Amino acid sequence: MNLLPAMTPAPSDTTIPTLGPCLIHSPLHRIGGVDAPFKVDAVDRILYHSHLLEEGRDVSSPSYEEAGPREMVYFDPPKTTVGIVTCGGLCPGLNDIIRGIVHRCHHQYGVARVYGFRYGYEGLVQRFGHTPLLLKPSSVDQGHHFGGTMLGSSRGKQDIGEMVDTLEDMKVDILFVIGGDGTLRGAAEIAKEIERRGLKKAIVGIPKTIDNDIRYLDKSFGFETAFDAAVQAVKCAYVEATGAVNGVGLVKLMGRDSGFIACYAALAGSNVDFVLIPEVHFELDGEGGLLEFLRQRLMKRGSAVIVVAEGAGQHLMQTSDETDASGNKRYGDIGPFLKDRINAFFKTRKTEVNLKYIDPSYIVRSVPANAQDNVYCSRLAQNAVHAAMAGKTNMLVGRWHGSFVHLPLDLVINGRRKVDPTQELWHSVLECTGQPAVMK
């Protein structure tokens, strides 16, 4: 049987006509020093199917489980009690994604015990006195209008044996963890904890991060929305740079260990000449370093715009080895960093700069959804929800080409997904802003 959707028949012939042969070397043969990643028609193909075909499947092939609702269920609706959390920094979509799942749970299984943890984690141990919030559909009803989380949240790790107590003591069946990779560790420690009790509770992830840094997912919530806000800030900051003689505008956004947002937003606002993001090592000094490549670019345009991801860098600065609540080491602030250094290198050249700083960072977590994002969030939600009913645990939605799949937590939880210096995402990075791709 074929599972694929009826409606769209697999084409029979997926050829692309050519005028002729092609015989001039393309100009883009090398952009920013570096081989650029031509493709070859006969090798580089994209396969049409992204579902196994129950005739003839190749069982050898990795696949993930489809989600969407399954005919028989694990919990019987009336008696089960539901539990939402959000955890970590702010992200445009949690309320979406919280109202999504009270009204999967009221209007299509028809149970009505869906409590809010307050704050986090915090709000799943007792001694910090958070009451948990019972949430109806009344009462998130216009929650998608507002930024934030109508929850609150918190970062920092908490006892693993008190929250679990606090699960059991509420009798909550289900438990949804919506954060991103920190927060998704300690939703797979709980749902360890819960096994080694001999419980029957569910944990099911929603992948929550504006860095788009979640292994194997296409993309996480909220990150349309960041990146969108972010390109309004780099559109300010070229109206700035080229207000001004030799005006700079430097841009610092999200992006600790991956440079998506820094690298979309280049690309959609078309007007920057430098992306330094932390997979891709830079120097400041020299005649191959930064400075010096700012200095040719307002010689010969009046004007540049630099955007830096804020854990793009770090070798640059003094740092310690002091970790934040969640774990993670404390960067250096990057945005200053380079605004101090680059006034100070053009001051000892006597060159005029005026350098304008812009840290959009909490404006663009804490917007609302847009469109996009809306419509992304209500999916998860709703995904999330079927695989909970059906008693799925230990487990993340997310979107893997174009479709919403299951995912292990243990798969995704053991590194992050970064931006590939060799691929195309990086490359039109460098076609974009005309950079060298080698700065030292």
Contents of the next structure:
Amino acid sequence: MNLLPAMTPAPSDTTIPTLGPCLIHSPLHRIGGVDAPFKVDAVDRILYHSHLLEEGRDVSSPSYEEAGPREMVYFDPPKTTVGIVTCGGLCPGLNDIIRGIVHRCHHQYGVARVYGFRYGYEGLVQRFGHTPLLLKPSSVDQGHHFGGTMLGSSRGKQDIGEMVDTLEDMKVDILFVIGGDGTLRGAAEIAKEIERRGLKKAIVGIPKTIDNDIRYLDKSFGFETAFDAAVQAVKCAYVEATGAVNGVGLVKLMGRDSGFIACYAALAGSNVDFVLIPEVHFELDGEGGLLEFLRQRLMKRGSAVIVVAEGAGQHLMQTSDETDASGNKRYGDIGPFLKDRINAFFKTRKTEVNLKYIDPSYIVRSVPANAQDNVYCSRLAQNAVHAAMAGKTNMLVGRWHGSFVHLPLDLVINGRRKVDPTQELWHSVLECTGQPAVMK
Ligand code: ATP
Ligand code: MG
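The form predicted in complex with adenosine-5'-triphosphate (ATP) is what I want next, because the block you gave corresponds to the form predicted alone; please supply it.
Shown next: the complete complex, the earlier chain at its head.
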């Protein structure tokens, strides 16, 4: 949404008056008795313009191609066949994206047909026998009221050549691939094979990550719904904790490598005492460990809530080298591990604690998208269709600084966005929980 007013403010219009020089050291320099590991001086300025098109702007700065409809398109709509596939784990909004693509393709462009491939990349491999669905607006109309994906999903590596054979056999011109990092790596491989065969087929990704961990994008679909659902779990943990003697509410949330949901859920509820995320190392034992800080918090307040992201504290557990069908490492289960360690710690001190453990993971990922995500998914789908019809390929659509943009797949698939413990988000979490910046 472009909300820029017509008149650009002059630099002098944006100056904020101050009462005088600041001569007193902020207490934020020290958190929990140690120097804060982040800068507490917000001195950067935020650029007013996010577009480079007007005269006089420095176009050598890094920038993305803007998404949106093009006057001229590459594919002739009545002769165009479209495919959609959803892969990997569930995430709120998948059905909204499918619905959005089908609607735009039929109503705005009038494409010949849209196929929905079933059960992830398996649906593109004919020997699995998953017959593709012919998707009409009427067949997807109510999809956004439900969580999950109406096409089904799967993990597990599939042969790239066989998948491209299917696209050739079915004369699919455009394939929309909705999925996470693994899926998008697969999409980039498919695009490469298409190029190697000299075919004219567009591969357009729509990144799915409940963890909001896609690099170079400011928001992924489903994230807001997911953390809404996570906040409900944290509220329940608070109720449980405050209703018992030395009550501890322990909630495990999604976040294998990035702790965004844990951070936002804690900030939204404002009644969390400790947030544990993969990006911030912590220890359990010793004077500076979590357990001792928890003991102090219980003495002071009589209850505590801990939110732990699933990828946090992996070094504390013995983990195996096992992987899932897609080759992702299987993580140790930090929730029950922490529960046992907390109970054992207080048992040896003969102190009563009443710990309630809540693991809402499947509830968080399978709920229908909320109204914000309904709108966001619909606009992502719309822009994905515009890009593909214009013959763009090996790319994904996303949002940056509030604008919808095109990004090359290769830029995004080699790495993840993480919570930066030196930046403002983690700073806010420490302020809101009052937990020590260092626990080791
Ligand atoms: P999630 O967020 O749930 O992890 P994901 O898309 O990363 O989503 P994966 O199960 O890792 O989920 O991968 C989805 C699909 O992509 C699987 O079928 C997997 O085999 C395939 N895939 C992953 N990496 C590659 C790759 N490098 N080349 C081809 N296919 C891949
Ligand atoms: Mg993945």
